[in-house]
Amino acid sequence: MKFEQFQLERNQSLWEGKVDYNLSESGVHPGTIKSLFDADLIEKIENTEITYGFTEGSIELRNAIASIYTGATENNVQVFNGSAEANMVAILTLMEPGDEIVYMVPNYLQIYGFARGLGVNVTTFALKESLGWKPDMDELKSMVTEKTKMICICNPNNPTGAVLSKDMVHGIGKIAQEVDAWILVDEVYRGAELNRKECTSFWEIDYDKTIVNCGLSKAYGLPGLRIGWSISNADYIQKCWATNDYTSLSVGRLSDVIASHVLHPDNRMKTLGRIRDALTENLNIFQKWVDNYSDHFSFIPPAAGAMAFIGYDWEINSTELFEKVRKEASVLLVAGDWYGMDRYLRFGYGASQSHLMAALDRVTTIFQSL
């Protein structure tokens, strides 16, 4: 077993606190427990126990996220410590050496990367821009065989932002029933939409062997909560919550006190509501931006998410773009070579706003050297 690099992850870990600004995220800069939170929700908060969590999650979390998806309940529901664990418990439980994945691709590598490490085998189908970063279905389907143990989609995808269309769901959906495989989905940007209207979950596909994984980190605003979660078929929830008796065992209590609060149906929209007013102030503010070099750079703005891809023209790897930036600028962006795309990079404009101009302007003096 060993496990490669994972390049986005090791360079965000080694620059984010070395740097005066930071573009690599890809959620929208966190508020405080007092900004966020009512008087009544403070006051539970330091009148609870900090004692072991619940291993599957509190009653009142996973029936608060079961509300989401409609006809699931809490036996639907197994959570975690961010989706990320999602991920990696999901691949533990069903994936042998020698199973094949087909994985999407540009994507957040985690899955990409820790499958490798276990011996399975991963395969990969692009998202085109020439398509507005949405998969050709036909290239999809023939790459899916009897082999195929599991689809990796992420949707509404990192790093573009685009957001697959309910037809497209729906139609990877009957791919895998086709074959009998599982599908894998990191919904962790849905809610974030820039329409304020929620994209189409694969909850929605109704099939037994569809895994959705989601958390607080991106959409909601509360990546320091660590709490992600799986919803599924009753029996898998079972298989994954016994794979979690081995990793984390339990989330935190205050953050699953302050998750049940979050995603209770009464307050869930509030927060979603929030999160898209920012992105939508400071995506305006970077689109003005990114039009001064419409020249050189090729960019879709995305339809979900804290997150712009952009492409661009000038002879530089991106590796050594994002370092010329980070030296010069003192600005963290993500280099696109860490996805597998070189003459790309990816900007988190989630930032404060003052934080995301001030940013901009020094990245500028960059690209005007170029």
Ligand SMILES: Cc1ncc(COP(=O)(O)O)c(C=O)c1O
Second form
Amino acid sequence: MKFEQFQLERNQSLWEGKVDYNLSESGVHPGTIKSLFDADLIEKIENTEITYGFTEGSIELRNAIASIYTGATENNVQVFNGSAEANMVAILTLMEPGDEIVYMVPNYLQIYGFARGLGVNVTTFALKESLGWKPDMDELKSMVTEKTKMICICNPNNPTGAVLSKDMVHGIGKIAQEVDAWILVDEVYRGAELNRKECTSFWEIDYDKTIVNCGLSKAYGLPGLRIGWSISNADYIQKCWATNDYTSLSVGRLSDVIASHVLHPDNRMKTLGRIRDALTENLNIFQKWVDNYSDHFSFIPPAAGAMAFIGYDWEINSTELFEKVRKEASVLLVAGDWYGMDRYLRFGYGASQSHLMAALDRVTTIFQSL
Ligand SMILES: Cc1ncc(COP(=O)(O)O)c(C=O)c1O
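Right, the form predicted alone is done; let's see the coordinates for the form predicted together with the ligand.
Below, the chain from earlier opens the complete complex, with every other chain and molecule after it.
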């Protein structure tokens, strides 16, 4: 078993603490416990016993998560350390060497690299820039065969911020059902839509072999809690709970308490509202900066999330451009190369406004010199 390097995460791990300005993040800049929560919750945190907690997630947290998805109960929910762990456990639970995945690209390549490392065959279908970063549904249909064990989707998408229409969600569901394949959907950016309307969850297709993974890191702006979840049929939930006995056992007890509060139906939309306000304001700032380079950039603004995926026409490789910007301006971007797409850059525009403006100021001289 050999895992290829996860270039995006490796480069972030190497550099994010060492630059003046980090625009490599895909979420909104998080607040502090004191700035985000009221005195009652803070007192509750202070009085919580730091036990292992609940290996499936507390009943309060699983109920709060279930309330997001029509018809779901706590028996449809398993809590994980981030959606990353939910993704990993899904692959460990269901896939064997030689099995086949049909995988959406561009994408956060965690499932891609992890599954390949386990000996799974991964074939890709592309979101097309010419279609507004949407898939060609006929192409997807032609790629899915009786051999396909799983279709993997990221919606809203990392890095493009594109969102599938309701028809496409149901269309993909139908394609999977025809060959009895699993659908594994990473919905970690769901809730961070700029039009403030939560996009269609794959949970809605009501197909037993669907696993929806999500978490608090992006749309809720709370990555440090490391809270993610899977929502699926009760039998899969039992199985992935058992796999989790071999991984991290449980989420941090304090994270469970805070997440139960954040996701409680009385509170959830407040958090999403705060994030959407920040995204709207920051995207305006960012778009003005992008407009300065409209002759060189191709940019379809994101429908969700804090990422802008931008094509450019300068004769420079994206990793080289990333390095130039890091060394000369001490600003961290994401190279298109790490998605297998040279001549693109990903900008995280979810930083605090002053940070975002200062970082864009810093990189301006470099882009002007290209
Ligand atoms: C699509 C996607 N899934 C999962 C993750 C990991 O997130 P988490 O913090 O929930 O583990 C990321 C992080 O960037 C992501 O972009």
